[in-house]
Amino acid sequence: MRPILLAFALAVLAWLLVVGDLVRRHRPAWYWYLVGYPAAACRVVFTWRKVAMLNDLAVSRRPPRGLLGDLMVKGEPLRPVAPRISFPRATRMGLSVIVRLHAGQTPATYMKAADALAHAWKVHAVRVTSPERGLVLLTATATDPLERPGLATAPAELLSALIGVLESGGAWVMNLRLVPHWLITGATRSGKSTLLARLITQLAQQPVALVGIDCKGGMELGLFSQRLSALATCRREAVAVLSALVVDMQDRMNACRSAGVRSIWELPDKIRPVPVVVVVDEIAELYLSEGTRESKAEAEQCSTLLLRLAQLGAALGVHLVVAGQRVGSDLGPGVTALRAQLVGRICHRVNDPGTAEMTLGDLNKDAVAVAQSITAEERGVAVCTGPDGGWSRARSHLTSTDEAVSTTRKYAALTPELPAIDRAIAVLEGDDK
């Protein structure tokens, strides 16, 4: 009987692996859920005091100076007291856990012992963040989401493109109509070239009009130049665009003015103009002049017409997304400006400190920490910034260059026409000739 009652035990055992490991591989979440959480929760629970200790997480009620006889002593306070936390909150494929802080402490000790705290609860990594004052929000997730990404889903809106997935497991979307412009930095193989095939075919099945300028002779966005409303190839060509959308946008606003209203999205549809997203690829081409007077002319043309159309075009419809493989204050004064009013900020792995100081240091010093930690081998992994101020890392969907022309074509029908711009580049032609 008894051998009788192992065999079925060990077939039993088998059976409970071997479904256990289906459902780890093919439905990852109700296997956190059912295995994952409940152990990592027992961690966190019968860790956090080891952690609290050696982590200088933990501060002792009594003070460090005692009376011995007539002499006063100094010396590290015994008993040293953890701090209160929550029980573990089960999150799709992590958990929380709310700290409460002890008199005097503040959130940077705790980030400093994030490491810690995931190698102790086993974890792939934990965030930390303060929701309010006195309250510490510890984040882990149990693995890497942007390891393998799957296809998020987001509502479809005029002006959103869904990019990719957050490491929250979320839709990783840019919406234009919530943060008008934006900045995208990364060296050459991050990922920069593909996130921006990617917001193109998104916005190309939108009634949406397309600029492109591409200063290296189109070879990144001529690929989509039949959904193109205008395509710029040099910087002479830059010049007549941008000057031809700043004369565009003052139309507009004289629309809004005579219509007493404050932004586009307020008038009819029957006269509304057609939003414009200008994608900006390699923005130091714009910047950069040989030192002749004619070229160092066009760069502080180029840069005050961008500049004007960040700092109006959000509420006339008119869009920028700015890329760049470095971007630092060695290229004027402009870049500087310009970048303050990019409020959107996407950065991949870059090649020097600098551009990712650029591209987050004025939002978060931590962001830019994980930027820099990004490695070759994580094309298409960014730090992004979100509507409500925050950051996160995510990682752009591959929009391979075929799938890419092939949408632009399919959809080539929706492109607008833009008078102004039409009229700039025929001027352009004629003195050419």
Ligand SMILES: Nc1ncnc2c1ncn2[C@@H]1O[C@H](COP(=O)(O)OP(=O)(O)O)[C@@H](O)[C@H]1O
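Positions refer to the first chain, counted from 1. For the two forms, the rigid core is made up of the largest set of C-alpha atoms that agree within 1.5 Å on superposition. Quick caveat: nothing in here was measured; it's all calculated off a predicted structure. What changes on going to the form predicted together with the ligand:
- After superposition on the rigid core, the Cα of A90 moves by 2 Å or more between the two forms.
- K296 shows a C-alpha shift below 2 Å between the two forms [criterion: core-superposed Cα displacement of 2 Å].
- After superposing the rigid core, the C-alpha of K216 moves by less than 2 Å between the two forms.
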Second form
Amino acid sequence: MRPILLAFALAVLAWLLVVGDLVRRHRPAWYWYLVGYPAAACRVVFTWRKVAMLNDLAVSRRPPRGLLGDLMVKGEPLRPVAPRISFPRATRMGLSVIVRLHAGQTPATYMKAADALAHAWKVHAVRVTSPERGLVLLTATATDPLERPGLATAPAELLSALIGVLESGGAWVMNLRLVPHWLITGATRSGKSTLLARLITQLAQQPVALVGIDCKGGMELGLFSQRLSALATCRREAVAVLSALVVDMQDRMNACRSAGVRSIWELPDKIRPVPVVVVVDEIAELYLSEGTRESKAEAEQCSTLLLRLAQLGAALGVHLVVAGQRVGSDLGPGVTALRAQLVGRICHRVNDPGTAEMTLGDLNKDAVAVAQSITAEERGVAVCTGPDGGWSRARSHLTSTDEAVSTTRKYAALTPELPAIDRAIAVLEGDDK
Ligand SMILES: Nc1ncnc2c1ncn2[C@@H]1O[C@H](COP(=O)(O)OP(=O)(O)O)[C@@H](O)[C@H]1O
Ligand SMILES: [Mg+2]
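Switching conditions: you have the form predicted alone, so give me the form predicted together with the ligand.
What follows is the whole complex; the chain from before opens it.
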């Protein structure tokens, strides 16, 4: 009788293991509610006192100095009390805990302890917010939501592109009306061009002129040539295109001045010029000169023209999206000034810590640390800034070459004419003959 019972128990166990594994893989949310959450909740409750003590979250009610006989002694008082927490609430693929702060504590102490909490609870990450004075909300996510992201949705708006998914599960949107110019950094094969492809396929559907500058012979942006109003594939063409854009911008300025308005968006629909988005893939190709006098002059011209577009473009509907591996002053003095104008920032995996610092450092130190921890496997993962000054980890939607080509073809008829640029390129070609 016994061996039969044992075999039966083993069979049930094996069955549970197999079914558990299937549920974990195909229905991760069910698995989280059934197995992950109860275990994590127990960990939170049972480790809280110890974790709080080790991370200086626990405070003793007794004063740090006292009398010992006739002596006044100072020191760490014993028996610290951990702050009170609510029972962990299950969320989809995570849990949340409310902590009541001790008097004198600030959320900053908890932010410092966030990593320790993530390890103690065995979760992917813990974020700290303070929804109400005196309270801190700890939100844990069980696994990395960017490992296999779905696609979020966002309302279609002019000059706004749905790029991918934020770590919170929300939509990652680049809205050029809110943030006019963007800087995108990352090492080779970290996802810069993929992000540009996504941006272009999104903007292609809108009444927007797209101008490409891709001095690696147009390998990346050439895919979109049917929907681009102009494409520069070498630095000489880039100078021509950018100069023509600066002239065009002056016309826009005159139009605004004579109508007595401060931006093209205040002009009546009928006379409003079409917005232009200038996409630059690999900025170093424009700034680094090969040493000859001619190439040096070209590099300087590019630098001056880009800076001018960035400084005046926002109100005139001329937007810059610049991608590069490095954006340090080794590219030339102009690059620092340009960087200051590109307020929107996206930082993929970088080779040197300096680039993450240059992209995100003036905004937030934590964002720099998170960007530096992006691994080579996490292609398309980046740290991006939001319109409200906040930042988030995010992943772009992978746009395949087929998708890019078919979108371009579909919307090719929408391509606005920019006669000034066409003329500039025609002059260049005339020179060559
Ligand atoms: N969001 C993404 N999701 C998945 N894979 C991606 C993503 N972005 C990029 N990749 C992969 O990384 C490769 C290199 O990306 P790419 O955009 O060419 O990098 P870069 O321009 O920075 O050199 C792509 O061919 C693609 O396979
Ligand atoms: Mg690239």
